[in-house]
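Presented below, as C-alpha cells, is a lone chain in the form predicted alone.
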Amino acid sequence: MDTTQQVKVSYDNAIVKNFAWATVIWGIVGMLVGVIIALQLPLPGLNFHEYLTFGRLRPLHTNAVIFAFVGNCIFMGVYYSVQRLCKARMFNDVLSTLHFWGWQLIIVSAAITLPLGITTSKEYAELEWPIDIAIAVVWLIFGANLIGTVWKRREKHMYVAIWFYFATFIAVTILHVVNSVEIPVSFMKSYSYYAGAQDALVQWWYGHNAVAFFLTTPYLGLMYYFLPKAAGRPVFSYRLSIIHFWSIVFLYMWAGPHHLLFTSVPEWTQTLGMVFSLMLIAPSWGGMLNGLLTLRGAWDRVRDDAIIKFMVVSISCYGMATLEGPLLSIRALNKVAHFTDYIVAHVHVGALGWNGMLTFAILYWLIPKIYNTKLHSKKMLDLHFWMATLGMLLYVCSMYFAGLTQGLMWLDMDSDGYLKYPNFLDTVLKLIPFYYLRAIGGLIYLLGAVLMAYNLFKTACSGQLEVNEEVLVDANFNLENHEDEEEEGVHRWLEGKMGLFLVLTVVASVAGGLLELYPTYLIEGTKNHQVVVKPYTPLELEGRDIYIKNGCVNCHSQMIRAISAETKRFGNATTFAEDLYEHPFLWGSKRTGPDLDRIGGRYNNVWHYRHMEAPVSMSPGSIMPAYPFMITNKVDTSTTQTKLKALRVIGVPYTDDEIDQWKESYEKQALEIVESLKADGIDAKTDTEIIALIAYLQKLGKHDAIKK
C-alpha cells in the first residue's frame, strides 16, 4: 500500500515576473546607453551635454548592464527555481517585495548620481557610500529569503543550482563589503580608505571576482537548472558538477592580480594571480562540457529550438571567456592586450554571449510557463536568435582587430628602437572604423532585444499569470535534479547539512581573498619610512575631484608600466610611492586616451584650458569630448576643509595649518593659473573648475622621489 503523504505548496509567480519584467526593461535600456557611448567614440560631437558625456555614460552603462539587467535576471531564476527545488515557497513574501523593489531604487538611484558625476570611480563600484549601505541591506535580505527557503526545503538534498546561489551570495557580500570601506565626506562624497597599490589590489579583487561571482556562478546555477528543463534531459555528470563547484569558489578568488601584471604592486603577487588564473581553465571547461555535454542524444533539439540555440551559444561563449581570460593573464599577451579595446571584446564575449544569450533563453522559456500560454511566435524567436548572434560576432570581432592593432601599434619599435608611432593619436585614428562597426553590432543586438519584448509581451497577453501556483508533492519526493542515483558518497551527505555547507562555501571563498590582500599591509608599512610624498594642495584636489567626477579615468590610465615602449611613450614607470595618497588609486583600465601620469609640465596652462575647450584645437583629429562647461562651473568649495581632514583621518598627512589655511592656499594657487592664462588673452575665474583641473593635471607626475 503506498503511504505517502502529499502536501500542496503554492509558489509564488508574481515575484517571478517582477523580476522578468524588470530584466526586460533594463536590459533594452542597459543596451541603449551602451549604444550610444559606441557612437560617442568615432561621433565627438554626440557629447553634447555635460550630464551624457562618454565619461558618465559608461560607467552607467556597466551598471545598468550587470546590476539591472543581469541582476535581475539572476534574481528571476533564483526565485523561480529554488522554489521548484526545494518544494516550498519563498521563505517571505514581504522579503520578496523588499528586495524586488530595493533593488530597482538602486538601479534607479544608480540612473541619477551617476550622470550627475557623483561616482568613486572604482570599476563596477562607482556608487557612493549611501547607495552602498543600500545595496548591502537589500543583497542581505536576498540572501535571508535564499537560506530561509533552503532551510525550509522539503528535500534532504541540495541540487547544484544551489550550490552557486550559496556562493553567489555569500561571495559578493564579502567582496562589497571589503571593497566598499571608505570614509564619508558629505552626502554623497567619500574616499576610498585605501590607497594606490593598496587600492589597486582590493578594487581588482573585488573587479575580478564580482565577474565570477556576479556574473558567472550564479548563471552556472541557472544552466544547471534550466538547460536540463529545456532540453528535457539530465545533467552530464554529477561527479564533474562537484568538481566545477568547489574548484571554481576557491580558485576565482586568487586571480585578481592578473589585471595588474606589469604594475607597481609586488611581482609575486602577480605571479600568484597568473598561476591560478591558468589553473581556472580545467574546472571552467569542465562546466562548459559539463552543460554542452548534457545534450547528449538531443542534438536535434538543437537544429530545431531556438532556445537551445540561445543556450548552446552561451554556454560556448562561456567557454571561451573563461579560456581567454586566463591566457590574457601570461605576461607576453598581458603585454599586447591590457588597456586596448581587445579586453572590451573579451568583456563583451561574457556579457553579449554566456550572460545575454542565457538571459534570453530563460526569458523565452520562463514566460510561457508563468503565464500558462505559448510563445506568441517562434519566427520573431528564430529571428532573435540570428540578430543576437550576429550583433555579438560584429561587436566583438570589431574589438578583437580594434584592440591588437591598438596594443601592437603602442608596442611597436623600429631597428633604432624608436617609437614608430610616438603620436599616440595615429593609434587612436586607426580604430574609428572600428568603432563604426561595433556600434552597428551593438545595435542589431539591441534591436532583437526589443523584439523580444515585443514577442514576450504578445505571449503574457495571451495569457494569465497564475499568481500562485498550486502543486501537489510528497513530503520526501525524490531530488528534482536528474542526478546519477549512483552516486552517493560523502558530498551527497553534505548537501543534506545547509550549515555546514554554508561554512565550508565560506572557508573555500575566503582562503584566497585573504592571502591576496595581505600584501596590501606590506605596501601599508612601508610608508612611515622609505618615501616622501607631498600631498595635492587643496585646489589640486578639488581638480582630481573634478577629474573623476566627469570619468575622465574611463579613458586615460595613470600608470606608466614597466614596459619598454611605454616608458619611451610617457616616461619613467609609476612606482608605489607616487600613490601612497592616492584615495582612490586612477590607473584605469582602457586607454582610448595617452596615460596621464607624467603630463604635469609637459604642456603649460594655455594649452590645457584650450584642450579641454577644444580638443581638436590642439590635437587635429582628436575623438576626445570637449568640456566648455568647465570654463563657467563654480567649484563647491563648501567641503573643501572636510575633505583634507577626512583624508588625514586615512593617512594623509595634512597638516593643521594646511587644514585652516586651506582657502588662502587655494586662492593663491588659482590665481597664479589665471594670471598665466590672462598673459596669453584667456579671461578666466579663479572659482572655476577648468582652473582646479588644470592645477591638478600640472601636478602628475611632479611627486617627490623615494627617500635616499
Given for the second form:
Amino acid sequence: MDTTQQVKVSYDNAIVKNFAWATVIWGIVGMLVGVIIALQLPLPGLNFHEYLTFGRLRPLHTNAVIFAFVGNCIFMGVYYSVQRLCKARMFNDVLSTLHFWGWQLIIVSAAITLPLGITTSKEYAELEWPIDIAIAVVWLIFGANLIGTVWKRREKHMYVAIWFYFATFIAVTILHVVNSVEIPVSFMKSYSYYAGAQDALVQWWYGHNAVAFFLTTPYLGLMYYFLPKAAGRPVFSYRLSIIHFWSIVFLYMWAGPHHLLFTSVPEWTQTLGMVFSLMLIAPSWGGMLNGLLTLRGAWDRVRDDAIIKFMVVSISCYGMATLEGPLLSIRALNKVAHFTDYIVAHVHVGALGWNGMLTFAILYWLIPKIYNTKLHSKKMLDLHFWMATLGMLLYVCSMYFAGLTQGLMWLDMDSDGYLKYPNFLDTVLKLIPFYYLRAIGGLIYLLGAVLMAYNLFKTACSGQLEVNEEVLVDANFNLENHEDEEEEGVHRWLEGKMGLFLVLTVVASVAGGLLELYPTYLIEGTKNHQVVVKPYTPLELEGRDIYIKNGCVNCHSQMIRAISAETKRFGNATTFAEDLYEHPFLWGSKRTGPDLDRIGGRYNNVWHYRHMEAPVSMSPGSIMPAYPFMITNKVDTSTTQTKLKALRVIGVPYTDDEIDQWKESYEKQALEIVESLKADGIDAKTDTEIIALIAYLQKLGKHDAIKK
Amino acid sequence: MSKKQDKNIDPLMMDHDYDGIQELDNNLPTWWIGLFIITIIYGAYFVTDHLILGNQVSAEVYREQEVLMAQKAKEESKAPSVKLTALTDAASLASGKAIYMKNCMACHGLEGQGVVGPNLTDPFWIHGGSVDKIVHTIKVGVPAKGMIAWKSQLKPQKILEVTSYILSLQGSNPAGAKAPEGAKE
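What I would like now is the form predicted in complex with the partner chain, since the data block earlier showed the form predicted alone; can you produce it?
Whole complex next, starting from this chain.
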C-alpha cells in the first residue's frame, strides 16, 4: 500500500456538535410530552386545553421522539463516523448546515401544527403535505451529503456501518414518498390518495418499515462504529455482518401487514406479513450477536464502564424487541395483544431500551471526544444508567401487565357465549394503577436524561470544541490502482463499488414493497363489489375532519376484527367494501376507548352531545377528555366544496349536484340534528363542530349501500 | 471454543482497519444458522399450505366457526321458557340494583327519575310496563331513541333482575323526576 504521501484532512466536528445538542434537547422535550400524556390517561382533567388534549399531544410525543430525538442522534452519529470511516471531511459544509437547520425547522413546524390539529392522522406520518415536502427535500440533502462523502473517500472499502446508513437513506426515501401521496385541499389540509384497506396496507408498510429503517438500521450502523470504538475490541464476525445486513434489508419490507391481522386486508398479505416476520428473527439476532460477541474479552469493562453498560442493555433490548415482534405477528398472540398496551410496552422496549440507551452511550462517549476533555462526572453517568434501566423496566412491566390484563378481559367469555366483561369501561378502569406506574417509570427515565444533559453541559464547559479536527491520512486513494490487490471475495469487491452497492440495496429493499403493494393496486379491481357505500354528506365529511383534527384515532379504533369476542362486543366485522372511500383510513392501532366502527345509531344525538361536553356524565368513570370547545367552535366551511371536489378526483363518486348544492345539504342535515337536540332542551347552533361530529358518529356503520 | 477462536484471532483479522476498528471473521454460530433455516422452511411450508394449497382458515370462516360454536353453547344452556314474574327476594333486587347503577343510571338517573332516558318511577310507560314488556325493551333496546340493546351484555337472568329492581322503584317519587311520558298502566 502506498503510504508515502499523506494529506491533512479536517473533520467537521461543529456539525456533529449541533446534532448532539439537538438530540439532547429534543430528547428531553419528547420524553416530557410522553410523561404528560401518560398522566392524562389516569387523570383526564389534565387535558386542559383544546390544543393540549391527549389526541393532539400523542402524535407530538411520537414524532418528537422518533424524528427529533432519534433522528438527530442518527445524524450526529453518521456525521461523526462517516468522516472517519471515509477519511474525508463531509462532502459539503453548506449541505451540512442546510440539513441541520432544515431538520430543526421541520421539528418546530411539527411542534406547532400537531397541537393545532393539523394532521393527516396517519401514524408517524401525521405532518401535512407542505411539511412532507420539506422532509423529502432535507432528507435528500442528507443523502447527497452522505453519498458525496463516501464517494470521495480515501478508503477503498466501505465499512459495514456505511452499508446500514445507505439502506437507511434509500428505504426511508421510498417509504416517505410512497406513503405521503396525498391530494391537497388547502395550505394545511390534504387527503390520502389511498383509501380504506389499501391505505392501511400502505400505511403499515410505511409504519413498520419506519421502525426498521429509521429506528433499526441506522442504529445498527451506529452500533457497528461506536461499540468497537468504545470497547476497543474487533467486531465479532464480518461474514455475519454481510448475511444479516442483506437479509434485514430484503426481509423487513414484507412484514408490514402483521399490523393488520384479522382485518379486512386480503388474507394472503396477512399470511406473508406473518411468515416474513418470523424469518426476521435470525437476521435481527445476527445484529445483536455481532454486538454482544464483540465484547468477548472485554466483559470486565461491562462491570465498571457505564457507557459499555448502556450499550449492552441497549443491544439486549434490541434482541428482545426483535424476538417479540415476530411472535406478536402470530395470529394467536396478536389476537390478545393487538390494540392493547402490550404493544405500547413492546415499542418502548425498542425506544427506551435500544434507541434511548444507545443514544446515551454515544453522547457520553462522543461529547468528551469532540470537546477534547473528560466527562464531568462518572458518578452521574452511573446514576443515569440505573435511572434509565429502572425507569424503563417500570414502564414496560406495567404496560405488559396492563396489555395482557385488558386483552384477556376483552376475549373472556362464559360458557353461555356471553362476554364476561361486556362493559368496555370495566376493562379500562382496571388499568388505572398501571397507568400511574407507567408514568412514574417514564418520569424516572426523563429525569435521567435531564441529569445527562447537565453532565454533558458541564463536560462541554470544561473543554473546548475542536471545530475542525485535523488528521494526517493517506493521500487520495486511487481506487483504480488497487484492483490488482490480493484476491478478494465478491462482497469485499462490492464494498469498493459504491454505485453498485447502492443499486443492489435499492433492489433488495423495494422487492418486498413492490410485490406486496402492487397487488393492493390490483385490489382496486375489487371496487367492482356488488354494493358500495354512499359517500359522506358534506356535514358528515366535516365531522370526520373534526374527528381527525382532534386525534380521536389515537384512542378509538374503527376496525372490528373478525374475532367472535370482538363481533359480540362491537357488531359485525369491518368489511373491505365499506371502507372503499375512507381517505385516509381511520382503523387506529390502539383501543384506549371502544371501537367506533358501528357506533352510529347506538345512542341518540343528546347522548353524544352530553358525552362530548362531559364524558363522565354519560359514562361514569370514563377517562376520555371533555370536548366542551366543540359546542362553541365554528366549522370552517370555506373549503368544504374544495374537499368534495378533491375527493372526487381520487375516486369518491360525488355527483355534480352534491358538490354544487353542498351548502343546502349541510344546513338541512345540521338543522335536523339541532331540532332533535332542542326536544331535550339543548340549544345548539347549526354551524358548530359538535353538530358535524354527531352527524359523522351517527353515520359510522350505518352506510347506505348503493348499487354500483 | 472461545479458546480456539482466540488462538485464531490473527488469521481472522481482515486486511485492514477502519478508523482503528478491526474485524474478525468468525464462523456463524451453528444455532443461529439453524434458527434462520428453520424459520425459512417453516415460512415456505406455511405459505405453501395456506396460499398455494388453499388450506387457509380465512378470517371470515374463522369468525363463522366461532359464532356457531358460541350459539350452540347458548342453545344448549337455554332453559325452557316460562312466564316471567318479577323477583322480590332481596338478593335478586340487590343484584338488579347493581346492574342498574352500572348500566342504566347514566341515562335514567340515580333514582330512576329520568335524565336522557324517561322516568322509571311513575306509572307511565312508553314501551309497556309489564315484566315481559320491560324485559323485551331491555333486551332489544330502542335504538332510535338511544337505548341500546342489552341482550349481548346481560344474560336473561340478569335482565330479569334489573327489571324487577326497576319495578320496585314504582311510586318512589324521587326529587327532580322527569315529566310523565307514554301511557299510564
